[in-house]
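In structure tokens, one chain follows: the form predicted alone.
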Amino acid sequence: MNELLKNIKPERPEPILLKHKPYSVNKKTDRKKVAEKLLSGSYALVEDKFPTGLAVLAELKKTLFGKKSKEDFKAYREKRTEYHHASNNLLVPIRKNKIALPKAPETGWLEKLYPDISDFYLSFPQVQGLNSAWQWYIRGIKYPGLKKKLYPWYGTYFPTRYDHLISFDKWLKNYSGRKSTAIDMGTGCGVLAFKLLNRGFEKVIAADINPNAVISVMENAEKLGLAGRLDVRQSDLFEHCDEKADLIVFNPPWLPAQQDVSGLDSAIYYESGLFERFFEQAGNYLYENGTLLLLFSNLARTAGIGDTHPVEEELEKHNRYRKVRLIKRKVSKPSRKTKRRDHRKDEYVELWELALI
């Protein structure tokens, strides 16, 4: 691991030190009971068994959503919100940096998160999130296109579905400008900066402004042997380059934040003036013949949470790029064992080539 690695200090659920007991949960407490306390904005903290905090949540899920509900998507996300804030009040008691419950997952992140600190607490859904993303850094993921797997680290996006992967594939397949410099605004797992060394791009500028993401990317870059070729930033969009390209690669989040968004959250929803800054400022770094890819989707529109597009926009409103091509692919269903409700029926990605004027 490099001196530049080490100096990044990671994103991470912020310990919580209670100076009162919370509220004691057993597998024989009265579960609609530690529903109503975590509604209502109280701590409870499970101290039996991993599974009793399980049980819990699923209380808590049936008293919000009940056993089928057939809202709208905002309707539906409102409802995730409230279960959000709510279940975080559900703690789970952390000792010498290891869950201090019996049946608990193991997880490496918290020896690697919190080298400063080695008893506290976490939110159960926290927990959960640290085992998960711990089993995908051990395990790997293998995406199309590329011939070894991605080892994401905490809190840094990766993609699950894979439709804007393949239509960036087939893109960067027939792409014949230049390779000296390419721009990955926005990394996240650094999936795209890999395909585009893969392609044959001469240098890649990785950018992203989460910490969690420049240290998985560089992590990566180092295991694949592509270190000397890629250049990762923590950067908020082009704030730290300096140098131009002749391709930069932005996939944004496609969803319009309803409230402030923070974490993994601001990878998936976007906030007000993102891509107008994003705009404002990409044609400086662009070669005057260079290309602007944009990959997005149309999901807020067949979701019901906004007609506005900016993409759209931008072509509509300003006098800075003018569209080459649009190429749209009709997103895969889900899998048949998903229990979430589809809101992606009539999506596809879209895939946005952009020039200087």
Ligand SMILES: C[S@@+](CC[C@H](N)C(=O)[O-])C[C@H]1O[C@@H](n2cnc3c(N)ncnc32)[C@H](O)[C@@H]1O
Second form
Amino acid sequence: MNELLKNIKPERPEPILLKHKPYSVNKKTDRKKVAEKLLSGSYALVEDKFPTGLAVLAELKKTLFGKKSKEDFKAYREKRTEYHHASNNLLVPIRKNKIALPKAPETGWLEKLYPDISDFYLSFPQVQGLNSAWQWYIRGIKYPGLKKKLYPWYGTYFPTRYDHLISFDKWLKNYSGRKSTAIDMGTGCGVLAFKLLNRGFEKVIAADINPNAVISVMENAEKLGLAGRLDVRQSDLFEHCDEKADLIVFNPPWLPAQQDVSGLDSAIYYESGLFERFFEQAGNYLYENGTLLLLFSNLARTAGIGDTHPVEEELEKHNRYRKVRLIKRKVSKPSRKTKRRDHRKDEYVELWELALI
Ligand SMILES: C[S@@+](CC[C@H](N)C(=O)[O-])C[C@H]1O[C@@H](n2cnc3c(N)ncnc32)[C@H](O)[C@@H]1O
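Since the one above is the form predicted alone, can you give the form predicted in complex with the ligand too?
Complete assembly follows, chain above in first position.
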């Protein structure tokens, strides 16, 4: 791991340290009582084995949601929030950076993310999140257009649907501009940056505000022997960029945030002002004949979350960029197994190619 990585502190679930031992739970404890405790805001600690915790969470769900009932969306959302708070009061003991319960899954993140502390508590949902991220990390993900798998770090966004990647691949294959430097803004797991390198860009600057993404891309670049051509930076937009590029690519969050966003949510939801700042800054980092490429979607519109479209708004309000082309691609049909909600059926991904005016 290089020097840059050593100085970046990844986001992690905050270790829970308690002065007093919380209410103890084992398989014989009355689960209804535990569920009540959790709902009242008290901590409870699973002490015998991991499956006991899973059984308590199942009981908590039953207490809150009961049998399937026809509730309105608002009531359902409130219950979900309640479940979120209560389930995070159920604690797992961590000793010597391992889950100190029999029959618990192995998660290497406890060593990687907590070099400074070995004994502490985490909540059950946090441990489940770490575990699922560990599975993705050790198995890796194969993306269309990339020969080798990527291994995303904990807390790093990686796409699980590929429509925008297919659009990007097609566009990139036909790109005939200069390939000296590209900037991949909001690189996430680095999938677009690695595609740019594969397609012959001499150097790619991969920037992300999320420290975990930066560590992730750097580690993958080293694994792939591409670290020499990939310059990874933790940066709020172009804050830490200092050179111009032939191509700037940005696959931003697609949905307007309804509340403050942090961590992985900032891959999905954008706060007001993000696009205004992006368009204001991007022109300074683009060569005169350079290309600005945005991947976007009509998801906010089809999901009824908002009618504004940040790229359209930029083109209407300002005189900084012109549209070279807009390529739309209908989102592929859901597999029969997935019950995709209705608003997804009219969804398409958009590829906006812009140039400086
Ligand atoms: C939808 S993800 C795209 C990730 C990846 N490029 C891809 O196509 O799969 C958006 C990314 O933008 C990053 N991001 C959000 N706000 C940012 C900001 N202000 N500056 C830099 N990156 C940001 C997020 O952390 C996330 O990794």
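Residue numbers count along the first chain shown, from 1. Under this definition, the rigid core comprises the largest set of C-alpha atoms superposing within 1.5 Å between the forms. In this text, all values refer to a predicted model and were calculated from it rather than measured experimentally.
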(request) Would you say whether Glu222 is displaced between these two forms, judging by a C-alpha shift of 2 Å or more on the superposed rigid core? (result) no
Relative to the superposed rigid core, does the CA atom of His240 travel 2 Å or more between these two forms? no
message: Once both forms sit on the same rigid core, is the C-alpha displacement of Leu90 at or above 2 Å between these two forms?
response: yes
